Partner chain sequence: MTTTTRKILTAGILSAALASGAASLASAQEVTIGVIGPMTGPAANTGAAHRQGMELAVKEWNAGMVETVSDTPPTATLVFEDSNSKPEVGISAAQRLMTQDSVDMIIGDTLHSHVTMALMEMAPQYGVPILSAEPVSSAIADKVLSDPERYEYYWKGNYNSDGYGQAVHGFYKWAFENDVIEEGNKQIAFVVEDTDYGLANAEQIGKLFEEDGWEVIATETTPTGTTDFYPQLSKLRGLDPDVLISVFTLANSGTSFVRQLDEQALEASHLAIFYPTRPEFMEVAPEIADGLIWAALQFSPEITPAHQEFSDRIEAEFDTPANYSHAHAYCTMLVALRAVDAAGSTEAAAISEEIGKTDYECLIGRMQFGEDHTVRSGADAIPVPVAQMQDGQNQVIWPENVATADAK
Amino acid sequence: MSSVIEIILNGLITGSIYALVGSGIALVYGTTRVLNFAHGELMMIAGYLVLFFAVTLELNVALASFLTLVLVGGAGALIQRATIAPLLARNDWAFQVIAATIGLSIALQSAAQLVWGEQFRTLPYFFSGVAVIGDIRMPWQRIAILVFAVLIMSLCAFVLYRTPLGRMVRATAQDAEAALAVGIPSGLVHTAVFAISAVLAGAGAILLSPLVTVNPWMGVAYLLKGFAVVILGGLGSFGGAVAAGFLLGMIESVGVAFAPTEWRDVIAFTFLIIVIWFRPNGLFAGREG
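May I have the structure of the chain above on its own, in the form predicted together with the partner chain?
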């Protein structure tokens, strides 16, 4: 029984990170139809920022995290204004935007290597100790990942579905030109969505940094899983991405428990292919306004 609970917990924890990353990608795609291939690098930038504030400047973790989220949100907005917005004004921008964000991703990785070097850096655990209940052992740091990820995504959902900003985002997602016609500044909404997406990526990086190491390539693996989550959940569906993130994490965890680890990705992506076969638009597509 304890091993089943551990499998579920491991799946939820991994899934919460996938959900954080995937929901950010889904939010941008759902609102602007842009696939941001530099999303993983926003995670990486956040990782280095929280290291700088918490380790180099020795600031309180909460303050370091807050400053990181503000700055990475600003970086997301800046990327949108400088790179995406000018391209959106052109015809046939879809491929150009993909090329631009892939280029940006490579440039940011190289810049990070230049600025911070190729050394891997580690952030100390925010929460020390291990929770032991019977045979189950789980560090508080991992439990904190799950708790904070759920809180952050709940807050984001609240903003999207219960606030004026959320209504503007959803209106722009449905029809940017119509939204503009009724006085919604669609361009600014696009920028705000990029900022929120970057904050979600940043939150993932902050929660993960004590467990993984910060390096110029840390975002690459999570970007791939993020895209899988977005496809599984339904392109552009925020709620779908959250649910799919947890689902993918759970499938991976169960897969490892019953088969050698090398089958983990095979199992996860086989599931993804089966879902696409029966529901080409993803599990939760079309369920959101």
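Switching from the form predicted together with the partner chain: structure of the form predicted alone?
This part shows the chain on its own.
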């Protein structure tokens, strides 16, 4: 029984990171129809920033995390204004935006190698100790990932569905020109969405960095999982991406309980292929109001 609970907990913890990354990609795509291939590099930048603030400057973890989220959110807004917005004004911008974000992804990886080198770096646990409940032992750091990820996504959902900014985002997502005609600044809404998406990626990096290494390529694997989550949840669906993230984490956790860990990605993407074979629009497409 305890091993079943551990499998479920591990699945939820892994899934919460996938949900954070995937929901950011889905939010941008749902609002602007842009697939941001540099999303993983925003995660990488956040990893290095929290490393700098928490380890190099020895700031309090909460302050280091806050500064990291502010800066990575600003980076997301800057990318949108400097790279995406000018391209969206052109005809046939879809391929140009894809090429631009792929180029930006490669450029950011190369810049990270120049600035921070190719060494793999680690952060100490933000929360030490192990929670023991009966036969179940789980590091507090892993439990904190699940708790904070759920809180952050709940806050984001509140902003989207219960605030004026959220209403402007949803109106722009439905029809940007009509939204502009009634006085909603669609361009600024696009910038805000990129900033929120970057903050979600940054939060994932902060929560995950004590468990993995920070390196110039750390965002690549999570970008692929993020795209898988977006496809599973239904393109552009924030709620669908969150649900799909947890589902994918559970599928992986159950899979590696019966197969070698190296099969984790094989299991995840086999499941993705099976799903899109039967439901090409994703599991939760059209269920978001």
